[in-house]
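Heads up, the chain below is alone and in the form predicted on its own; it's given as structure tokens.
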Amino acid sequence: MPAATATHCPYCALQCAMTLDPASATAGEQGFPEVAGRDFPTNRGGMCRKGWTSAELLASPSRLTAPLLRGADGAFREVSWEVALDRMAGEFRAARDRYGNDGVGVFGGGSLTNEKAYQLGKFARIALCTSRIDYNGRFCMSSAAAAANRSLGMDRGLPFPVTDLDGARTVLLLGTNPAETMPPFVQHLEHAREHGGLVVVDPRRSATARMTDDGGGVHLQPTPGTDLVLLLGLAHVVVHDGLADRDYLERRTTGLDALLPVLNAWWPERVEQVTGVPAALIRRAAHLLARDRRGTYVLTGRGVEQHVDGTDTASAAINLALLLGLPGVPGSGYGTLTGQGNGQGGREHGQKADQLPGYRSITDPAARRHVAAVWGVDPGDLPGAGVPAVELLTTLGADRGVRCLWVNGSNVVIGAPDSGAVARGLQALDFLVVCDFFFSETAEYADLVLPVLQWAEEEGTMTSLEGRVLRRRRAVAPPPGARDELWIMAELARRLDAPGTFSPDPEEVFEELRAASAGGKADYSGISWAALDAGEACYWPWPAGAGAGTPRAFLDRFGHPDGRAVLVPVRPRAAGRAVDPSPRPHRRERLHAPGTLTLITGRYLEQYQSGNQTRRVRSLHEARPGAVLEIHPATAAALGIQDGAPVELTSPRGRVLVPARLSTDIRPDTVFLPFHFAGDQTANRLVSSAAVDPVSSMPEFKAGSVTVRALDPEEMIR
């Protein structure tokens, strides 16, 4: 084992470079490797608090080190791996025999390495023969991915290197708060900020929105769920004020004639009535975006995508970028900020219900033939498309639903919408298996819990938000009882007499992934393990035989057969219903009913996703020990809520109990709640799974309706 190992942070998709040194004097004192920032284009040696403390989890006393099997009395007991895997394979067989192949389901995660994500999709389809596989990225990137595929012909979060933003003069940030979610990214926005060119769209005055103060740019604060209308208003100004790049539109796009009638209906004054954003600010922002279109970028995040119209909203952002002539032009562009560590690679190679490796459609006969040949099976033996995550989770335990579920790298009891119903579905299963390195809230419902490796104990590859494939390297030895998921799949495949090969070696799996992805949109076939080890900049697509990868996509053509981008005409909808087109006054202080407010959920700087990791790091926990409701002072006064006092949030799905924090950073008609916490603070108990985006199947995470009331301290205790 080398004294120091060059690797990358286990958290977000920025994948900050770091060095782990288990042999340093400091490491010897603290019991886990010393972390040092490493000079790398995305982070340049910097990291956020989560990255600096990431190694502490390698020595956590909460670590799982042996398989846990629930007995008839409901208690967990340690068992051998032989017993655990025999039982798991037996339960899989029994469920398939009794309910059919789709009686078994697999749920993956955006934190798995490319090799694990790839082999998990392969295992589901040829070892289990089930179509029922999806992953938690469905709740993250699915709307942005669907929009990029239909407009640009390819989904790569940032189709340019992050460092291209260093020279930007104007950056539109829609529904993203990188100052708290990926702080090292902010350094790439400084040039735009210095030129007064940050345009931030967010219902909250977030840390990123505050970067627009003192001449840094413009903050647009729309009513939650009206981002699509705001984007139509910005595009209206671009077209009607003569700011569009007509030459670019003629050469590189189709669909302008169909888009213009939609834009005509959304002039700034009308947009103000729906969004609450002053018409003058809309015009100012549009002109700012067009002032130097060779230095302008449009970037979206979950805030505008996690809606029932998230795909259309992301499409509207792409339309705006195309009208300005940005995508595929050096020094400008459109992109979306991927969230989870391998959110990009995790959705490219087979975890999604409708995809095969290389970002291929599972319903495409040519794609099925190619992948089946690599796997050594008949194309006809591959199942068809499955169902997206929401549908998979809402049918758990049902007569025609999944009856035996395997969860990998995901904590659905915290992260899924209507999480109370998800928990009840897990209880209704015949058998639940959870792979994790800590005993998560989802593991509490399991029949079998399998201890797996943490990031610094494994080998593999990850794909960052800019489409760059990176090496994850083992820096420390895992606990004796923990096992790699690749090994688990290989052992299960043998027990299930699965066709093909299932290697436990990540380099061998990567070689097979290269072959399976060859010719697909996400083509990794030209990327070698040796090139990754040498630190080459390996951006996909990189077809075999090509001299280099593609750091900047779309320079010559877009991903559609004719090489052109598509302007997609989209119309506003809210909560699954069309927006009322009649003008009406907008009153920011108006509440729909006493105590009824719009809930938006999001992240804290110190916590990550479901908190299963970060809530175990003492310094992070002490900084953010629990959820706090952010509410405007005027709204709080009307409801009799004091700063720091307990409040109850309810929706038709459940309730949450948290203290309140009064802040003028939030709109009076809106409240904000982080989603990292468990028990009575689980924000996603309130979120509906009933309505989803018709294209991406994204639930409405960012504009739910809740009732808020003050609680007596005694009620909080009860």
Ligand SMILES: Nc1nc2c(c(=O)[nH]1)N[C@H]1C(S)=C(S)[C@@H](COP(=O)(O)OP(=O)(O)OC[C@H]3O[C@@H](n4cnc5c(=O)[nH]c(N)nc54)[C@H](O)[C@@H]3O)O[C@H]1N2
The other form holds:
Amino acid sequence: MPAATATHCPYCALQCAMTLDPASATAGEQGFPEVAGRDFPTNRGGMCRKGWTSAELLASPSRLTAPLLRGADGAFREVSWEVALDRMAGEFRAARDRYGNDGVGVFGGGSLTNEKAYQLGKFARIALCTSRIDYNGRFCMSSAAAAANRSLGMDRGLPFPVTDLDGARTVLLLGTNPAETMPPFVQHLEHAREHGGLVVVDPRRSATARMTDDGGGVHLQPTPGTDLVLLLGLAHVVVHDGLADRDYLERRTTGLDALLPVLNAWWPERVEQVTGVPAALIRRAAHLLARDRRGTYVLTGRGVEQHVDGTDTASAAINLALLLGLPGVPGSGYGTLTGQGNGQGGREHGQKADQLPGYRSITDPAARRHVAAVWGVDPGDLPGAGVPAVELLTTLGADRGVRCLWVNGSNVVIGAPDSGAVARGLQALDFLVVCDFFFSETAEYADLVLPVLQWAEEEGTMTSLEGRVLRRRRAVAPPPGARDELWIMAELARRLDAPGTFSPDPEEVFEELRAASAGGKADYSGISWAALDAGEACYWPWPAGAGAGTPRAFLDRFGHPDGRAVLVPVRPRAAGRAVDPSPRPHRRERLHAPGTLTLITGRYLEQYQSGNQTRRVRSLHEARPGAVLEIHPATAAALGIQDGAPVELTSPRGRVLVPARLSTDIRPDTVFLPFHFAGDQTANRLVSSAAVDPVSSMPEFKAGSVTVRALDPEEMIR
Ligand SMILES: Nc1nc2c(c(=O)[nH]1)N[C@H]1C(S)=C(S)[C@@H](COP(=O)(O)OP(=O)(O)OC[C@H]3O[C@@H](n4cnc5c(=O)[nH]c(N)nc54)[C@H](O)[C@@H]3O)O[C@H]1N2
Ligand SMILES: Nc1nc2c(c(=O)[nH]1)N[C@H]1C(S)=C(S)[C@@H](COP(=O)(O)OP(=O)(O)OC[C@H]3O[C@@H](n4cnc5c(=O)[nH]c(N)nc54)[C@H](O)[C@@H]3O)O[C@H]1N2
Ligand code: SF4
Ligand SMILES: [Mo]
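Instead of the form predicted on its own shown above, give the structure for the form predicted together with the named molecule, please.
After this comes the whole thing, all chains and molecules, with the earlier chain placed first.
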């Protein structure tokens, strides 16, 4: 093994390049590899605190190192892999016999390598023969993906390299806070900021919104959940002030005639009434976006996508970009910032309920034939589409629901909406298997916990937010008791008499993935392991035989058969508001009860996702030991809430206890909570899973309704 290994950060989709050196003097002292930033286009040697401290977890004392099986007394005991895998295969077989194939289910994640995600989808379909597989990316990228597929005919988060943004003069940032969620990305916005061209849309004055201070641009602070209307207003100004690119619309799009009447109805003063954003600011922002269209980008994040109208809102953002003539033109564009480390690759190769590898549809007969041939099975033996994550998780243990579940790469007890109900569902299962490297809150409900490898202990590929495939490399040996999922799947497949091959070797699985993806939208067939190792820029689609990949998509044509992008005439579903996301109040009087506020949830720089990794890193924990409720001082005063004092948040689903922090960065009608924490601080105990986006099945993470009240400090200690 070479002394220092070139790899990428384990966490987010920016996939900052790093070097891990287990042999340096520092490594010797600290007991884990030394991390150094590595020059690479996305991060240019920079990283955030999570990346710098990531290697600490390789030596964590809380690492899982042996399979844990729950005994009849309810306690976990270490067992051998042989016993663990026999038991798992036995339980899955029994559940299939008892309830049918769809009685077993798999829940994956966007942190898995391409090879593991691909193999997991294959394992579900032909070893377990179930349609019931979905993954945490449903809570992440599904609205943006659905909108891009619908409008552009292909979903690659950024259809251009991140470095293209370096030359931008104007960037519209819709519900995305990269200053905290991808700090090294912010360097690519510097040029636009210098030109006063950042337009940040966020109900909070986030770290990213603060970049618009001192002439950096403008911050629009809409009522949460009203972005669709705001985007219709911006598009209205573009059309009515003659700023649309008529020639581009004529050559490259369809659907303008259907869109124009929708836009007519949303003049800025009307939009102001719904969104609270002043009409003059809407006009100013629209003109800023149109000032120099060969230098303008429109980017979305979870703030506009994680809503029950998230797909339509993302479509409205694409419409705006198309009206301005941006997508598919060098030096301008539309994109969404993918979140998880392999959020992009993880949504391409078959973890999704309705999908086969290469971004193929599981209901398309030609796709089924192609993939079945690669897998060596009959197309008729492939199950049909399964159910999306919320439905899978809300029917656990129920009639026709999943009875025996394998969670591999998600911590649903923290990350999924209505997490209290999810926990009850897990409890109702006949058997739950959780694979993780740390004992997660979800593992607490498991019957069997299997220890897997961390990023720096495994080999594989990841696809970053710009659609570039990267090599993840092994820098250290794994602890003796841990195994990787490819091996686990190979062992289980054998025990389940599965057809086809389940290789434990990542390079072999990648070769198969290439073949399975060939001819699909996300075509990896031309990308070789050798090219990846040589550091070639491997952007998909890269069909076999093509000399190179596709750093910039859509230059000649969009992904639809006619090569054109579609302007989708999206409109709010009810007057003003898309769908009222507020939960049904228990009692009528709660409707107007004092303290009923809009809850938005999101992220801190120092914590990652469910926190199962970053809560164990000492310096990150010290910086952000828990959740804090961000609340406006005027609202706090009206409710008798002091800065730093405990508050209770309730919704019909559950309650959360946290300290308050008074801040004028948030609107008076809105409060903000991060979702990284466990126990009484679990934000998702409050979040509803009752309504989802009709296209993407995204729940409403960003605009719920909660009641907030001051809490007597004694009430906290219970
Ligand atoms: N530190 C850190 N970084 C991460 C992650 C992490 O957990 N921690 N996770 C990674 C993942 S998986 C993802 S998906 C990305 C997410 O990255 P982002 O999309 O940047 O993250 P969020 O904080 O979820 O939401 C962004 C912003 O949306 C705003 N927002 C909330 N509601 C609304 C609304 O109705 N309208 C508008 N316009 N804005 C709204 C919030 O105030 C917030 O500032 O981050 C990735 N990077
Ligand atoms: N309220 C609210 N909820 C949200 C969001 C929000 O903004 N607000 N954001 C949503 C978003 S964007 C996302 S992406 C989800 C994430 O939600 P989760 O899936 O709950 O988050 P993670 O912490 O990434 O969970 C991954 C788990 O898998 C483990 N793990 C990591 N890598 C591997 C691997 O290679 N193999 C295996 N077997 N395990 C691994 C980690 O240790 C961790 O326990 O949360 C969603 N939930
Ligand atoms: S920005 Fe993302 S990839 Fe880069 S160091 Fe931070 S967590 Fe890692
Ligand atoms: Mo995400």
